[in-house]
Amino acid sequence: MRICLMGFGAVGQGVAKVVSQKKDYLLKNYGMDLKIVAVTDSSGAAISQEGLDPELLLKVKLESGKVSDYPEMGVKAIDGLDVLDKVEYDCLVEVTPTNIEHGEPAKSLTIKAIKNKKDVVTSNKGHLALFFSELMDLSQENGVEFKFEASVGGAMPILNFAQETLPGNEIKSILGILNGTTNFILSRMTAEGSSYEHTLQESQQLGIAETDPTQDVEGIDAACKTVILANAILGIDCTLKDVQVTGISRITSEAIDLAKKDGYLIKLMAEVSPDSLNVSPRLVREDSPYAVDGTLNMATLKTDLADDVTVVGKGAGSIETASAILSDLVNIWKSKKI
């Protein structure tokens, strides 16, 4: 299978790792030869119809950081979907950032990829959240796979959980935590008694939250996955302008002490179900399953014939959300043999 990578970001490097880390593997499990034939990020394009070395990538990457220095095979100032019409794939792998004003530049080069019968992996969240309809009834207008398992909960698998392993059960509601970056900062008020301002910075300078955080703490990004999940699993037509959200940039250690004496903690929660779809601060009992520390994300499915079924992962990082990556690539070369 040829993938094309757009974007090489922390996410794209962590898919050129797992591509390098799994290649042997791929081979002897599933008859799948995972090949680079090119990359993308904001210098330009590295372009090989004969595969890229995922190694040199990660090293031209870390030294010059820009993919278009690549030796003989970089291409300077070449925008994505020009780099789409100039090399033969299988699958685009889009992995730029969310942008969840327009959400370009991911809602153009999936669309291209479609319209050129060619299947789609995202980890991207902002063309989901805005244009998931259109995005849908393109790719089955056109007989392409597209899927997105990364963009909710990176390594936390619900998507493909809740339509292969439960796909005889009506889902009926969705509750989960999808943010880590506020889950870890809530974890850690709860456990030092610290202000919101200073677990913030702490977690600025570790690196879970970003240097603009604002998508983070007020639960943008939660609902943005609010509305991925609500269409994709439940069926629920709506785009991000539905979801009712409050973030949690007013939580003070007060009332977090308050919480914890009578056996609760404040977490980020989502809801998703016919009725609501809401991101908003809840109280949520210490022995529940929702009681998870760090980063971790966890969504509870409550279904007709399963009951709950409740679903725990990493929400962040490279190689995790490249996991997910992996597992749509996977699964697309299974039901396709290309």
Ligand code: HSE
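Residue numbers count along the first chain shown, from 1. The structure presented is a predicted model; accordingly, all values stated were derived computationally and were not measured. Rigid core: the largest C-alpha set superposing within 1.5 Å between the two forms. First, how it differs from the form predicted together with the ligand.
Once the rigid core is used as the reference frame, the Cα position of Glu197 differs between these two forms by 2 Å or more.
Having seen the form predicted on its own, the form predicted together with the ligand:
We keep it simple here and write out only the one chain, dropping partners and molecules.
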């Protein structure tokens, strides 16, 4: 399977590491020869029809910061859309930074790949939160797979879990923690009394915060994920503007201490139901399934047959997100045997 990897930040580099680490495993277990034939970042691209060396890509990126410095196969200042014309590939792996104003460049890259009958896997939330139904309709019209497990909750299994493990159940609502950065900040403030500003800086250093961290702390990232779950799991046709959002930037250490004294924690909760699309800080009991710490995400799915089902997992991080991307790639491979 030949992939074009668009974006080489924390998630893109995680994908390169996972491709390198799992190459033999994938070949042995699925007969899947996973090759990266192009990678882009803001400097340009590296392109090779025979496949790029993931370890060399990582080394070049670490040393110069530019994939376009890849020996012999680097191309300076080339646009991602043009890269898609320069190489033969089976699947676009789109991991550029989320944009919630216009969803670009993810939207145009995705549309181009789908129209060219290529499958698409993404961790991006912007274009999904703004244009979910248009993009799904387009992928169905073109008979290609469009998968986005990594866009919600990093390594926490939720989309494929709901669709493939709980078929036959009606999922009535979802309540959960869908942002790792804010959960990390709130957990640190609760456990150690660390300041909001200090902990936010720490989460940026860990590479879990968005390029623009206000998207995390103001609840916008969780709202994008709310839209994705609403559309993909509950079949609610909605976009970002339909979600009521309150972030955590006004949560004080005093409020956290007060809650703690009564056995409660403050968490940024996302509610997805036909009656409510809402992201806001809420009090949860210390002994409830919502009391997960650090970068963990969780979600309780209310179903008609299985009752409540709760999933938990690392909601952010380079390798964790790459794990969800790999699961989509393997599922596409198994369904198509490209």
